[in-house]
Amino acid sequence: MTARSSTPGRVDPGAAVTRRGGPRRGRGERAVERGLAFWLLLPTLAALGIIVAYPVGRAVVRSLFDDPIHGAPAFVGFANYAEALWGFERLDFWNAFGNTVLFTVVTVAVETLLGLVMALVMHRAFRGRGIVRAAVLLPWALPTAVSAVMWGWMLQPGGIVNALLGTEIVWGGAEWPAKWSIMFAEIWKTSPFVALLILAGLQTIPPHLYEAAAIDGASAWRRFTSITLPLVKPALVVAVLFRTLDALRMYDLPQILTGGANNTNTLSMLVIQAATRELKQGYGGALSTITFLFVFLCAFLLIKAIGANVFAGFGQAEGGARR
Amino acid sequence: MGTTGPGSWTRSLALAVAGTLLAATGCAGSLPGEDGDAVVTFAVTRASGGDMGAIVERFNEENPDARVRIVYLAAGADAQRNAMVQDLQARTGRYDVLYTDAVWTAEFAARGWLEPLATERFAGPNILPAAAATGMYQGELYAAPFATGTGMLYYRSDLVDDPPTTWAELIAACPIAEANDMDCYAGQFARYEGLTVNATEAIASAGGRIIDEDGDVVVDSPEAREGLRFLVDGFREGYIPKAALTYMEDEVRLSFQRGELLFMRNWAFAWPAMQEPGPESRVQGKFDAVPLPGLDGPGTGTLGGNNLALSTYSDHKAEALRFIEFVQSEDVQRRWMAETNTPTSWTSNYEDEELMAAAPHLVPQRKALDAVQPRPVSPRYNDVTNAVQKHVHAALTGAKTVDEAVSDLQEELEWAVKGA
């Protein structure tokens, strides 16, 4: 951001401050400051090393060893990875992979649309707006485990969902009802989060842009597509990015709602199953490394595809707003 | 490269860090509410059904030199096992006596976490042989039998005169359910441990096995197919309601006590819950329990239960063994049975008339305990039960045929127990 906004022709308050302070300081002073900065950062770096780098590194190293019941694990190279990707466990792995991708794509798409609508509603000034905002946020405030148990009860064969729909579907009794109930509960729970992020974006759009557009005779639809959408896009992208990464790690909701029955396992569920229940830390480590790489790849591609031009657009939007 | 555990320097670093953190919070190595003089720690689920704290208190009064402190673990079996595994893997010896589930014995013993126990002292003639079997692994006793139990067939005695002893008789009684606008039969068929129990019982009741005494996978047999077919046909033909695909112990009990089921497979715990006066149960005095039915005659239940095991890493083994002996004793078990109305392992208590009059369902339960088959015994039990649940559930929902499910299960189990 800072690098982009300090391009010529644009005023950057941060850059100006640095420039003003610059000439008064000597080179040595700056070196001292840099040394101090290093020492101040050191505890944080050490803490991160212990709680992040070391465990992740251990898991990756451990994934190269097998899992005997008794005795020391032996080095097996990438056998655990081969096992998951094309070995005996491939069916379980690719089913879980497919489910994870399906859940992510469907829920993030629907949540983004719903979240946008909810944010637009919450953004308008009307009587009782506070109540609507609170009501919309309620599902997000509930712990996932609690809402999963709640949905589990409502989706029981004699539960309220069937009573309201007038159906007798056994939601946990077949593949697609089970998958839809997971996706529905996930959408219900996290749309408010998306709405909240988008609402924050909407509130940064200066009202005079709409006033000017209205004077120019732009229709409501035109104002939405030409002002709201482009200016809210950065917030939208952040929301999609957060939600995608989150959904790719989905665990608690399907675990409690279906326990993986009817082909609803996700990658994270396989990791837990292998590493903590079956005590196969090597195979579990391989699964979690694969999951980590996949999530990382998705994040990278998302930022590449939609992130870059949006962040550029963000800078322009801010510049425009300031003028 | 032979070792993968953290290297010695990383281990000491981790210890140093953990030690500093603990010292800083002023609770190094201690547990909240701890009994400072205790020498033995007893790790037990907080949902054991009875008052374990009272047992420990009585032991402590009589044994001031071997005081026991109790550590309550989570109610869920997975969480209990996680807590124990973490302690055992770290070799801390913090938990001396473990309240283990019957199906953990093989794994914990194979990993070298449990101290072998003297068979004559902890599984002598006073102990039900079925309960003793759940503490055995490869011919040695690793856990002292305590709570036990097997599945029973509950039936509505106001509607059915002669309880069925075979599946054919059960199915033949289903028109009674239809006439009363009820469902006929249900057990625990959600995809969780209860499904392994129900599948094992169905397969055993037709004369089959999943894993035999030698640890070989033998599920691909005509008997196992026959047993599974009873359940699969039940869903297809409707004598088991589709809703049972989501039932665990409590869901099926609620359905039965609301008067929606004619027959139910459940454990002994359901009896007192359904007899309790009040509007919650509509079946007080209208039901009874018998051993499970089978293909050609009485069926075979499988065993649930909890045992008392001694950690290899315990520093106070003699005291811990005295405590195990105390908990297992006739008197403690009798009180436990009177308090919880659930079966335990001491044989002579089933002849106590006062006790049996107060909990009449324990009479058929005792009978059922003579014809039982343990769940598959394997140090890779979690892999085994996961595979059983996956393929059996797929067969019950119709995603797979019985033949496909059984041969897929055979293949996956062979893979799972390999090298175990």
The other form holds:
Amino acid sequence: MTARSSTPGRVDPGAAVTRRGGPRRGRGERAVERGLAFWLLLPTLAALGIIVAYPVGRAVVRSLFDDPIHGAPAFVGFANYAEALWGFERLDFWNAFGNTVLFTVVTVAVETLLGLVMALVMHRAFRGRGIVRAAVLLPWALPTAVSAVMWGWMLQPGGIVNALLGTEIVWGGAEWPAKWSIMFAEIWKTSPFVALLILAGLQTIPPHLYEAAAIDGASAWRRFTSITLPLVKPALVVAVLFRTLDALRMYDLPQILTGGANNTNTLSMLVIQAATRELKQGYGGALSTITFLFVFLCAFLLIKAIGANVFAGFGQAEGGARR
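Okay, that's the form predicted in complex with its partner chain, but what's the structure of the form predicted alone?
Excluded here are partners and other molecules; the one chain stands alone.
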């Protein structure tokens, strides 16, 4: 588009150059911004490549070779994957896979419910709230190894758990008592982390929403279901995502508490056992690759299932606010 001069019927060439130069300067500025963003992201990308991409790639390559006692490893293709999924080692793999899924589903579900209750209690204003918050968060602050050793003592046949329950259960002596002891210890340790995330979400809810609902005669349950749950949902999603990904790679707690006895192995324990104790680095690489793909698939499905709803809720809320 050209600009007309002050004289009718003539075109001012300077004005035309200026108007054509505007878009050129805009594209140049965007190119500079993209270049600056690339150089700012380059250190992070390089660190991720060294820390994440190289070990994963190395494990994938190693999983394609066998584990000879002497000599150089030979290329065997996907034989290590077949060995784990439907070969001689399939029973150990699928038991560990089932334990990992069981521990994840039970612990994340219970931790979410307990965390929500704990967050609602800590969110209320009462005397001594700071002491209660510190006491609730104490289990999460303890190292996992310390928690595992402490629970190991408490779950002894003559320990405090049996004394409180009035039972004489040998928690580490059978399959299901051992599994429940792992889940009890995991729930006790990480429920405060879920409560902390949900509490952060509760503190962003404006108090005037509750005041307006109370004036309209809404009951406490109606205020909880119509105000608290919808507005705290993003924090709940983040908590569930974090805890699910953390539980899927559970290793230290069951390793210290039961050592994998009585069918309590997880996928991470199986990987360490194959790669370091049995010195089968090719088979261990295949197990670690399968575990990585499984965790990645779970994260992708969770984000698609519950994360997308949250983002859609954000978009609808933003659209409603603009209207």
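Numbering follows the first chain given and starts at 1. Predicted, not measured: the structure shown is a model, and the values here were computed from it. Only the largest set of C-alpha atoms that superpose within 1.5 Å between the two forms is called the rigid core.
- Here Phe38 counts as shifted, since its C-alpha moves by at least 2 Å between these two forms after the core is aligned.
- With a cut-off of 2 Å and the rigid core superposed, Ala47 has a Cα displacement that reaches or exceeds the cut-off between these two forms.
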